[in-house]
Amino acid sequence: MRHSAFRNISTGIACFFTCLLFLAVGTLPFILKPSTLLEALLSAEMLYSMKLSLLTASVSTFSVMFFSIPTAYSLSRYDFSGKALVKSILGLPMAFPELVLGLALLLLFGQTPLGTGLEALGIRVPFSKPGIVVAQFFVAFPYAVRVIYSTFESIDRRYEQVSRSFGYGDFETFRNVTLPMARGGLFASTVITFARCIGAFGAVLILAGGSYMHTEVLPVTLYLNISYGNLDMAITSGVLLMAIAFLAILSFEYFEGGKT
């Protein structure tokens, strides 16, 4: 059988840039000796940095799968006044850059009625590690509802006609049927949501500052590592940055059933 001239040209294409960014990410991990990457893994920063990414990385995700659950739900089911402008404005910093976000965050949780509130409450957002769990859920929440969203599109309103026919309410049927049916789309949602918060960078530099080991997340530590000019710091931080992503799309691929 004989391949048209635009389908060898485009397949052609897919697999060039393919290897494009197999060769620029895959080399990644061998540049260091391994005795260098042992070394700047084991150091004091970079274990600070690990264990407080995946500490603030843990509760954003929980945080906003907690929230974008609901959210999305509404959107999905729902009809009310303003439906069209809460979905745009939710959107919004999925069309914007990380560093726009930030700066839109730490103005509003600054000298405002609700920064100093929140210091009122002993809750000091900038420049601290609560405002890294800030950054980090306003960078997440849009992908995670623009992903529960559609999980919930696809479900059949049908299965719901016929809990609500048995006498069920709205909480009992969003329970026992809407959501076993979207486990699927809630544990991608979830995958999703972990990446975006361990990989975010601008908001939560912006907002929660790059302080040594303080602030110090991962993406950080390879910024100031690069700044400083330590390229094995640097490349060990990405290095574990891509090694984080690849095990939670193979979880993802594992426990959806996909092919290796």
Contents of the next structure:
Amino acid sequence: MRHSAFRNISTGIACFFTCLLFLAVGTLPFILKPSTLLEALLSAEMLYSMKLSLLTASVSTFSVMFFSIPTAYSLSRYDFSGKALVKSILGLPMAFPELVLGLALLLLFGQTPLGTGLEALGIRVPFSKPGIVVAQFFVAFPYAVRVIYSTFESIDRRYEQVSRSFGYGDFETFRNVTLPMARGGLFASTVITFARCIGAFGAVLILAGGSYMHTEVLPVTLYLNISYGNLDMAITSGVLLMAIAFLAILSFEYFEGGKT
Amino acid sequence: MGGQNTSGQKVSGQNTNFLEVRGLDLDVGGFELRDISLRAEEGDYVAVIGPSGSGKSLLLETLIGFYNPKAGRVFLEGRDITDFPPDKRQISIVYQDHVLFPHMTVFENIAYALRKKLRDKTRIEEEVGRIAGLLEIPHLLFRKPTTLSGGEKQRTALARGLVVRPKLLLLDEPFSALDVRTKERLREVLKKAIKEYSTTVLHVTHDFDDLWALADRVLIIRNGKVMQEGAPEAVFKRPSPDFVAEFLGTNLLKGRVREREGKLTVLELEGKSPGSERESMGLDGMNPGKVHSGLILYSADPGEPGEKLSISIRPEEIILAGGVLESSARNMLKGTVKDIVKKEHLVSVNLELETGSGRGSGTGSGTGSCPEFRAVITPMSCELMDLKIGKEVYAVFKAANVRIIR
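Please supply the corresponding structure for the form predicted together with its partner chain (the preceding block corresponds to the form predicted on its own).
Full complex below, order starting with the chain above.
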């Protein structure tokens, strides 16, 4: 069967850029010798960075999911004044650079009554580990809300209405019907959120600072070691971030992409 | 309203309409209900019919409390429930596409409905077992909805809707996605279950067979307005506005059971169809029992010899033939084309039937005038048969298409 020229050209473009991306990313783990990779992986700095990344990303992911589920549900199911404005503001961080988000958060938690108030309570956000969590939270939150919102929108409201007709209230219906039916989307959102948190760089660097073995998470390790000219460590942290991203995308495709 | 005193409190023991809807107005995303009023007594089975987009489903979803009306009130057992949330109304709904919770088994789906009402696990199991038995689904209880056939899903949905013994059960075209045999079986099962659970039902349907098999009353709705309501036979006999006559458009004949012949009922006709063009214009040609047409029909519905009844034959279920047709159909009546009305996609052919002619009509006494009869065919068939007024044709239809209405 003869294919049209348009079909051949568009498929060719898709294949070319996929190969280019694969070459750039797929060869990264093989640039280093396995022994060098292992040595860098087991270095004190890398172990600290990995541990801090996993810890902060886990706390951030939990917080993001805890707050994004009710946020997305209210946006999906209820009408209230200012809803369009809320949706626009929540979507803003997806559109502007992470560095700007980091700067805005630094100012909010540094010089405003919120920042000084928290500091008076003994919670210091700028240039500290909690700052990493805050930065990761605001980077990932809009994405999580978007994914969960789409999940709730895809659930026919009649399931909830049928549950209500059997005497269950709003929250009981949400817990018994909506949440279990949204399980796949919530899982995908958790994975994507975790990947966003662990890979967050610009906002983390500005708000928490890039201090060696203090607020050093994997992207910061990559950045610092590139700055020092230590390519082995930089590549190793890159490989780690890539592996996490790959696992996240794989899980997302499995649960959201028709379980293929 | 009869059941309320001057202070608006419900007064028990007085004759109150079980369900009363007064002047309901609603506007939801382009769909409207306008000044809907209806009444139903306890235990009534009310069929709501009308063309697609006429607001039938919207009416059900408003009654259950999913939408708040702009105006009008809804009373159930004399209580104004217009502002009640769905969880306080004790009304169940069953949809065409089942809306079974996919993460629960059949048992869990049915038990979920009960858990707000019953705390005792054993009682819940008993009740689920009871309704499952009535709807013939005990063998499906531990399967997930995704593994069930359409009919099995609908039985489960009906079981879930009924198990709570709702004051009002709303059915939104529950059988429309099922095949004919499954529909017939489900109607029987539903009828039995409704009787057992003594529930009042409002059933939205497109299918006239649902109406004949189940309904005590019918409500015809169009563009969000009630066009006519009453007992099915009365509405079919006297379709008041032109729309109702055209919408119903069935051949409704009067007759009596002559005898049983094997599994078939032999019917002797006595009158004319009120669904004919003349009737819809208000020229009532119905004269039940006075004229004996002598026409004999076979029906697959049961009947007792001597019983007087109405017979419905849908015009689209009639085949027109230019000559005697060898077929498995038990009814073949000879007639003359009286009128041909061309519509957009169909042609309505009015026939004057000849008495004592053709299969299924030769044994009558053959006196008096003949019933008027309407068949609907495609424009192409009309052209191929070269149909003209005055031409002789044969109307052929199965015994299964001759429906007895009591």
